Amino acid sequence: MVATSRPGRRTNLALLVLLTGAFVTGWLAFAVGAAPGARAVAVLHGVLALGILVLAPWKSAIVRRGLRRRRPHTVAVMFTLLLALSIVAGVVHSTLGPLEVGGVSALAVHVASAVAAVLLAVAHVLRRPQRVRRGDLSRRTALRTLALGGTATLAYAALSSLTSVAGLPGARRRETGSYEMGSGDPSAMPVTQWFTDDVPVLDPAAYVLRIERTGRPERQVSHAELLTAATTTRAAVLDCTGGWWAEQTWRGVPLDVVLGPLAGGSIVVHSVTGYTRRFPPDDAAGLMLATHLGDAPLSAGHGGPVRLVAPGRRGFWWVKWVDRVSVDDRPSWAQSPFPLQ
């Protein structure tokens, strides 16, 4: 599957499988928080990416043959460069830490170049499909696949060992791949938000939280009322898909206290920016509307006056600037895995 004496179609098929697997596991790694499989997903993502590097000598021979032919090869060259940039940026982030150049992190470069490479790969496959043939499903193919997987796994283990022995920052990453930043020190915790959001500045004195439930009149809760009820303190880890995590102490009101008993449907937490996330009713006791970070009221950058604290979930579930919480009949999975706005 990985190569023959004349590299070609099977190498392309193997590359397509690895690229698809790396892309899927990359997004899955963004989705999982403190789930038991988080480490396994991150490791598999790394192994698949290094598997692409293992195939590089055979793929380079294919590219060289293509360059000798008189036909446009711009897409192939761009794809190769983007794929190489993505892998290099990923290795840099996983070993040297959350480095930035001009405000752009290595992780952001890794993700952006991977998405662009996948789009080019899809366009190429649609133009020149790579179909599996009966001869591809053979014992020899299975042995070559095992050899490719074993080589990529050994490369990942060697890189991990080198990172650990050299004492590089990558040896201290969380199971999700994130680096610790500002735990116990809110002023040192990064201020980030979803890429479509800007930080709004809200007046706490004018703030009103709306509570909506089907068949019941809307309730409105002022910021002063929330502060009076905000007596619950919890330590929770905010693990951002931007590549960092921080454990902080949050104070606020558990969502089940705000909503009361729930029989079904799902909870929708809405931001003043239009950003929303949907949760199952059983999560209500673990979720909290926070008014304080540490001993101080939430700043605008960290989601003030009120934000959601969602322990065990990645940062994009921690809705900032909450202005409405509603309960409706739709299930919690009736939403995009990642926010679309």
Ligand SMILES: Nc1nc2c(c(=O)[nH]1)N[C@H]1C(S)=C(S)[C@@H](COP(=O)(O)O)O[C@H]1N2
Second form
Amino acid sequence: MVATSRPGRRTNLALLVLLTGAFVTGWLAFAVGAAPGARAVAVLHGVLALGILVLAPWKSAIVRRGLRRRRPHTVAVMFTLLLALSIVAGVVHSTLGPLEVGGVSALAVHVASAVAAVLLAVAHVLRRPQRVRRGDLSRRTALRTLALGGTATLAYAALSSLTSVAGLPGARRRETGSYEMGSGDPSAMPVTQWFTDDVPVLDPAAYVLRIERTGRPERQVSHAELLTAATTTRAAVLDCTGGWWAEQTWRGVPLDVVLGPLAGGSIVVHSVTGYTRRFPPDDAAGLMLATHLGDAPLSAGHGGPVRLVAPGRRGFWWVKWVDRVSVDDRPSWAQSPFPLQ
Ligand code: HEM
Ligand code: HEM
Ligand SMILES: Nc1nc2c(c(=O)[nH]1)N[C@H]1C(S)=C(S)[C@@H](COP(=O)(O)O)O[C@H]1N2
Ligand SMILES: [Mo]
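Taking the form predicted on its own as the starting point, write out the structure of the form predicted together with this ligand.
Let's see the whole complex now, leading with the same chain.
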């Protein structure tokens, strides 16, 4: 039997795949900290997103037909506007640089509108479902998929070349898409919080670091003891998912020195604010509890008196205002991939 396909069904299904792919790779781009993985994810993200634009001529025929029908169009129209805003803001961030309007960065607009758009996309697709047919797995679909992938890749390559040739700021972005801000100059480095935290001001004289093992207090380290032990300096890049990065020299105590040998389980680094991140035990030697940034003690904004330095990981892993480190038996993946506060 020949499947009679309603015109546009395959276009809509392709859009579904591209939209899902762009959303997933967007979050992956936030999760992957370092090259070459970060670059691969960012390129794939851009190609999938530009694929949506490649299909625009075909989709516009579907849209015109849909708009002629008597039924509510609010969700579809809002979704289209938010998606367009997200794509424009994403391209602006990747080409023109870390622009801000009223203190809100293009990247923040990009992510917020993408999340809102995808929520509406779910409603759009549930109201206008499209069946997948057996005949969709055909030679013809394979060829069309190749053509779409090729065109989207060419579009991405063209945008990148244009960015380089025109000398746009986008040519200077890191593999994660972030822009350099305040390297070697802590006072020029932004102070940022992931979501809801406020900068607490802590008295270093009253500060103690508590070490716990499987829920039991093991020992306490005073600020003075920590300062005496803080003789390791490391250069590391803090790369915030807000779209900026800075390389600084940090001074502190490697976490394996603080904790001693570990048998397994994982390490939880806690902030006074309640913010926490969990790490595999093998990472201990690479992680550092820092007391100094450059030559000066850490400022309150940058996590003073003590913050975590987590080279190779995105900024949200660099827990500020650390007051407790605990080791327990749970695996390191037993946490939300992104902080929830
Ligand atoms: C890039 C993403 C998309 C955008 C911007 C978009 C936008 C729109 C708009 C504005 C309309 C016309 C208004 C209306 O019907 O109320 C529409 C119609 C429609 N959309 Fe989408 N849509 C997208 C993706 C999808 C996906 C992923 C599906 C399903 C898998 C889908 C299925 C449909 C269907 C079935 C119609 C109605 C066509 C008709 O009634 O003849 N769309 N879309
Ligand atoms: C439907 C969802 C999304 C679409 C259509 C989309 C689209 C885009 C586009 C067109 C770009 C510019 C690519 C370039 O020119 O290099 C971009 C960049 C970017 N997007 Fe998205 N995006 C979506 C969701 C997300 C989400 C959810 C996140 C993060 C949680 C995200 C993070 C980023 C980042 C970090 C960049 C910069 C990459 C770079 O500069 O190389 N995106 N996005
Ligand atoms: N306790 C706590 N630590 C935190 C955060 C937070 O919100 N709370 N934000 C993280 C994020 S998203 C980044 S990018 C870095 C920013 O460090 P900075 O303010 O020193 O630049 O701190 C990380 N550590
Ligand atoms: Mo961040």
